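We begin with a single chain expressed as structure tokens, specifically the form predicted on its own.
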Amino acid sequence: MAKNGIGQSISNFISGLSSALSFGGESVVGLSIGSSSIKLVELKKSGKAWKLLHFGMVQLPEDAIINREIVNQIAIIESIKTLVNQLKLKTKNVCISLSGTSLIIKRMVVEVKNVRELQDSVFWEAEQYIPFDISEVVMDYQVLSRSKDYKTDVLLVAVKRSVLESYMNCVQEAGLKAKIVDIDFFALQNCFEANYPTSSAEAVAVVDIGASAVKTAVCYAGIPVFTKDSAVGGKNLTSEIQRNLNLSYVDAESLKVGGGQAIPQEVSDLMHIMGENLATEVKRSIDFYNASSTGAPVSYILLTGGSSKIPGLSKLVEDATGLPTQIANPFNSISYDPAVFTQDYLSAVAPIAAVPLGLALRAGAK
């Protein structure tokens, strides 16, 4: 994140960087590697904003990605060269990031009178939240604060080898270099910042729904004090759509988003369906963080990803929330030449651009 230098100090050593390397005056390049597609958005400073150069998205194959790792690490190098090809991108250095079950973020507080034994004492007391071998899991943490009696709060990132690895080799196959290796909540929360200045003392939910996740990133006072990713977003509707009309997985996706056709009454009545679901989903988040949490409670709920466009969606989730809820804008404050991006097509990948653009955001963090 740009703010407070956790989104750096983490990417940087997960991808192995030291903190002086930078994307220089360059564009920068954020690349969001999904579930069900990937995206690409190029920003180039223009005096003190940011300006959108490029955006562009491939759809992947049914099942290249499982569980938010990659099992056709071909198919997933090819989608890459293809949209670098369509956007015509110079840039090779890109902003990447992880997310799902080999991810594990943990706030934490360690009591240490000597600052330089602080990372040993963290990374020992890490161990007992990491559900995995550590001599396979790449670990670090950053300070949010110290008190006087020694006791250090911490947000801790530990990140399976394997995964991690995977992800890199496909980029760098691809032509690419990944420069920087963030994480999905930390990325919603740079677009955030950049688009909706609000008060230190307001805690607002960005909810990334997605064709695999809904992943909730509770922002107060510069820092995600909440995250929470769950496994269920818009394939549960594909699969319902495809079992109950009997279609193939395409026939079923190219419905779902309208296709440029009707809505059949069927599909619409598993959509509502499905909203009640991810709405009730997002309800539980929001709870869970009210109730575990001595923070400011959530004052609205900003949705994002290409599920967030179900039909009602926001008002479900304000229902059963009592929050005001509304679709994000990422370009809000981001400006565009409108001899290139019309005002209807931003609008109409607004949902699915939130974390590319806190991806490229954080790249070009200074």
Ligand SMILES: Nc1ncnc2c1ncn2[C@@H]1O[C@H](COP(=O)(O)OP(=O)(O)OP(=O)(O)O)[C@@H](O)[C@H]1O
The other form holds:
Amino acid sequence: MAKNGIGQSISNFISGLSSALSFGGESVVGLSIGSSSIKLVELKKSGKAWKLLHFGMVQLPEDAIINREIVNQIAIIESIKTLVNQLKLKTKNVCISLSGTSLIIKRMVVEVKNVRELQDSVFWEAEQYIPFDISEVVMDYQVLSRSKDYKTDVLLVAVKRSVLESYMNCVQEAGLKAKIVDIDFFALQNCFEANYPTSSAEAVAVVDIGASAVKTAVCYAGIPVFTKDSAVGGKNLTSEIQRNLNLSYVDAESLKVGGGQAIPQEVSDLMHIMGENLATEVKRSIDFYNASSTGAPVSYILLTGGSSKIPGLSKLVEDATGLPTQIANPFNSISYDPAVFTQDYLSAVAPIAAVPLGLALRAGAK
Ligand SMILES: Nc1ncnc2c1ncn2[C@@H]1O[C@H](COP(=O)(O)OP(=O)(O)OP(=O)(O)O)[C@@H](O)[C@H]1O
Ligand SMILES: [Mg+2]
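Given the form predicted on its own, corresponding form predicted together with the ligand:
Every chain and every other molecule in the complex is listed next, the one we just looked at coming first.
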């Protein structure tokens, strides 16, 4: 998946780039445009391992991204520029990702004798799964396996062209080049594979709990065999705090994340309720996977995303699902200079670094 990923092909399709993207000896950059903040990870090869050069994050205004579509382009462009300046980033080529309802991911089986007919066949079959006008989408697919009787298992990705272009345009306006457009699920899979060597017979659920979504990718034998995107996340909790305590978005957000101040009991109670809701959502995803898949049962859950910091969430997820659960560390296998990054800093940013790190690794995949 990492080598010939769909994201790369989507990017190729749109901008006609060569499939052999070469970053040479340069650093590689993953840029995650989330609905609450933009995160950037820059890595460089150090021997056989990847070394962290930079990590940065810029908070977005409340309504810059709504339903994962960019509403305030200027805020996105200026935030990317701020990050680039803060980190003194030299590399222009970045890997970005998309998520949300404008994205369709579908695993399907097509039967074609001649591989040259595969693309036509996949795109023909795909139309029935795409709830948009087919002229408005960009499609690509990845072959997962092909049997002797010509049955080909493929993973289809389709995205609304307008959404793809709005993300790419913002990156370009900020002075960078989105050389690869991936999707959050594949970034999570990449991040997981790099940091958690797991037997290929084991299925692991990587769950990213961000500001607007719970994204579950069940990774099995090197493939995200199951993905689910539920539109619930940290912003729901911020809204609840706003409403109950009669606060602005910014004040509610800062109260929620602590920021050195004690969290009032009322906020703690709301957090616990939200934690239970999120745990139920994770359970729903796992149940869905179990019901719809013949793959291996999930052996453990890794949580990522800023909202995985809700106190006690791992335990709540563990109780709801009955599966061992822990917060993922995307820096497990990444080296770094202790004079630049402290252990405490990396632990604090670890949950929000999984997607941008997976994207940087994707950019660096040869
Ligand atoms: N200490 C904390 N306790 C609770 N929530 C937190 C904490 N720190 C961050 N969050 C929440 O995490 C969310 C941000 O996480 P993240 O950066 O993963 O989201 P995003 O990538 O912007 O969103 P999405 O991927 O859903 O579009 C915010 O809702 C924020 O309030
Ligand atoms: Mg995110």
